[in-house]
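In the block that follows, a single chain appears as C-alpha cells, in the form predicted alone.
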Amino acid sequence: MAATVATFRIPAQISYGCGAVETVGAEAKRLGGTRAFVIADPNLQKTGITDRVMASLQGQERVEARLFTAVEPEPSVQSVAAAAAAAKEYGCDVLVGIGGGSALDTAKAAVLLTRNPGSLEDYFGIGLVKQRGVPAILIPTPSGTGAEITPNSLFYVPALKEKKAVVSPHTIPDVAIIDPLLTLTVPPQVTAATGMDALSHAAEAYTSLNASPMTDLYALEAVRLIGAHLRTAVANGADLAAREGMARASFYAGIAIGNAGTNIVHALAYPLQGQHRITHGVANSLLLPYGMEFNALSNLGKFAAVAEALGEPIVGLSPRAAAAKSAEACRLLSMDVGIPQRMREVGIRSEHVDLLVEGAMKMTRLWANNPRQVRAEDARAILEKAL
C-alpha cells in the first residue's frame, strides 16, 4: 500500500529559550518593520512583560511601536474588527501578538485583515485566506494553546452563539518566540487549564486519522512532558524546570495539531464554549477523559502509548486494558490540577444536552479526523456521562 502524503508546516523561525523575548525588537527590524503594532493581553501590563516588549522594539533604530490591549477573552468578531482597524489606522508594517490564545488569535486575525479584503467572517472555514498579511511575531505567555504555531484561530460569533475557526497556513506567523520565563507569572488555575488543553492537543493529534510519523514524534513527547511537569507547574509556579517543560510541551503539541489536527474532544467542547461561554481550556480539559475513553478502541497500541507516556504502568496488561489506562491517566491528572470533572460543575444541565449535541455534530471538519465514527447518539451518551 502506498504511504499517505503528509504536509508539515511550522513558522519560518522559532526562537526558544529563557530570555528569548528580548529578541523581539531585532526580529521586527529583520522583517522590515518600522511601525510595530503590539496586541497584548491587558493583564500583562501588571507583570511588566509588555514594557519589556515595547522597550525591545523601540530600542531598535527607526522602529516605532504602538500598544493595543483591548483584547477580549475568547475574542468576538467585533473585538477583532476593532483590533484590525486600529492596526491599519496606525499603518503597521509588522505586528506582534503576546499573551494567551485570545491575544494571539486576535493578532492572527488582525494580521490577515491588513492585506485581505472584507471582514473576518469571510474567512471562516479552511483555506479561504488568499494571501499573507504583514509580517507577524507571536509570543505565548501561558503554556497550552499552541496558537503561535498553528494555522488555526477561533472566534466567538454572538449572533450564532458559536465558535468559528479560520484555518489557513497564511496565518502561521513569520516568527514564534517561546520564552519559559514569561510563564512564571501565570496563575495556577490558568496553568492547569492551558496545560490540560495542551494535553488534549497532543493526545488528539497522536491518535487522529491525519497523524503522521512526524507529528507522532512531537505529540507523544508533549504527552510525556505534560505528565512529568504539569502537576509541579500548578503546585509551584516558580519551578523553572517545570515551566520550561510545559513550554516545550505546549510548543510540541502546537506543532502536532497544526499538522495532524484535533477531533472528538474539540468537537464536543466547542458548543460548551459558544453556547455557555466556558473557556476553551476548561471545556477541552473537562471532556478529554471522556473523549479518550470513547476513542480508545480505535487504536489500542496508540492509546496504550499515551497511558505509558503519562506514567501509567502497562506492562503485563492486555492491549485493551492498557489502552483504557489513557483515559484514567488523563482523569487523574485533571483531578490533581483542579479541573472540573463534571459539566454540572460549570453550569451545564441535562436540558442543555440537546443543543450541545446539535452543535457538536456540526463540527464535520473535526469528526472527519476522528479515529472512531461518532453518531449523534454517541455524542449524546458521552455528554450525558460527563454531566
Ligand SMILES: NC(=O)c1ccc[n+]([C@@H]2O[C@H](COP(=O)([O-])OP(=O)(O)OC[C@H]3O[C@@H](n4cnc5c(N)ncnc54)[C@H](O)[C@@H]3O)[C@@H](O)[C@H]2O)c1
Second form
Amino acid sequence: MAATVATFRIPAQISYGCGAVETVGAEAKRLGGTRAFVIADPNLQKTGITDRVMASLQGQERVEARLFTAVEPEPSVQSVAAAAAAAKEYGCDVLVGIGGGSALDTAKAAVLLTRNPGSLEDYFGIGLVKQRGVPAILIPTPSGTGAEITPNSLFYVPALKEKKAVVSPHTIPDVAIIDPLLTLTVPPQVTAATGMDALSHAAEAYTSLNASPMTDLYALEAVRLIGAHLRTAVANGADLAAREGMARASFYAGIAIGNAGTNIVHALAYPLQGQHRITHGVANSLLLPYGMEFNALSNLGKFAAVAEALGEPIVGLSPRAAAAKSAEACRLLSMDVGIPQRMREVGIRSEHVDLLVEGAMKMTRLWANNPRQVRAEDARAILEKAL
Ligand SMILES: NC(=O)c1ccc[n+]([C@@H]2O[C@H](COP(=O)([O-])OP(=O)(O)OC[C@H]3O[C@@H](n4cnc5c(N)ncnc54)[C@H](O)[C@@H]3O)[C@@H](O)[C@H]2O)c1
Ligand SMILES: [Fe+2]
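Having seen the form predicted alone, the form predicted together with the named molecule:
To see the whole picture, the full complex is given below, headed by that same chain.
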C-alpha cells in the first residue's frame, strides 16, 4: 500500500521508435501549428537531421517553419533570451526543440516565454510558471538528459557562476518524439557522458525519498538497460540494438526523475558545472559512485537492486555487501566508457572544495529528496574523496 500520494506526470504523447522523427510535421499540424519555430543543436545541421525536420514540417499544408541553431552548450540565460526573442519575433504557434539537453532546455524556456511575461529569471524556482506556452514538441538526440519528458530546465547564470532551474509542469512538452536512429551520430565521449547522466537519473530517482511504485518501475528498468547497453553504444556507435536500449533508458530515466527527482549526485555536481564549467554528464559521473556509497545504508535492499540491475552478482552476499556493490558497479561502468574518475583530472583542487560545498548546500530542492541527511561536513568529505 502506498504510504503517500504520488503524482505522476508525463507528456500527453510520447512517440517512440526508429523513424519517429518523420512524424514531427503531422504532430505540429495536429497541435494547430501554422508557424513552427525549430530550435536545434547546431551540430545537427551537419548530420542532415535538421533538414529532415524542416522537410517534414514544410511538407504539411499551411505550415511554415523557421530554423534557429544559435544554441549554446549548457545554455546561459543570455543565449536563451535570444532564442526566446527570435521565436516571439517569428510569431510561432508551435515550437519544436531538437538536440541534447542544451537545445531542449533552450526550447523549453522559449516556449514558456511565449505566454508568460517578463524574463526567464522570473521563473527560477518551483512552480512559478503561470501557464503553458505555445504547443511544444521535443526530440532528444543524445540519450541522456530526459529533458523531453521532465518538468525541469537548467540555465547557466554567468554573473552568479551557478546553474539555476525552472521547475514547472507547464514546461512538460505536449509531444516527446524519441527516435533511436537520431543517436547514431553522437560521438563516443558524448554517448558516455550523457549515458552516465541517465544512470545518475535512474539510480537517484530509484532511491529518492519521492520514489513511488510508478517511478521505481521506470527507474530500475533504466538502470538495467544502461548496464546492458552503454558499453556497446560507446564502443560501437553503429550498434542499433545498443542505441535503442540507451534511447529507451534515457526516456525511462527521464520519467523517473520527472516524478521522483534527483538527489545527492546532482546536488554535488551542479557547483562543478557552475563554478568550473564541467559538463553535466561528466560532473554527475564523477560523483555518482561517491553519492551511492554515502547513501547506501539508507536502503540496503534498493541499493542492492541497483547493483544487480547493473549486472553485479549479489547472490550469497550480505545485504550490506550487496548494497555496496552499487557504487562499485557505477565506478566500473564509468571507467569502461572512459569518463574521468577523479575531480583533479578535470582541474579541481583542494582549494576549490570550500566553494563547492557552499554551492552544493544551496541545492535544497534536491536535498529534500535525499534518503540520508547530508550536512556540510558530509558534503565536504564526499567531495574530498572524489578529488
Ligand atoms: N531538463 C532536464 O530535465 C535536464 C536533465 C539533465 C540535464 N539537463 C541539462 O542539459 C544540458 C546537457 O545536455 P546534454 O548532456 O544532452 O549535452 P548537450 O545538449 O550540450 O550536447 C552535447 C554534445 O552533443 C552534440 N550532439 C547532440 N546530438 C548529436 C547528434 N545527433 N550527432 C552528433 N552530435 C550531437 C552536441 O552538439 C553537443 O556538442 C545541461 O545544461 C544540463 O544541465 C537538463
Ligand atoms: Fe542530469
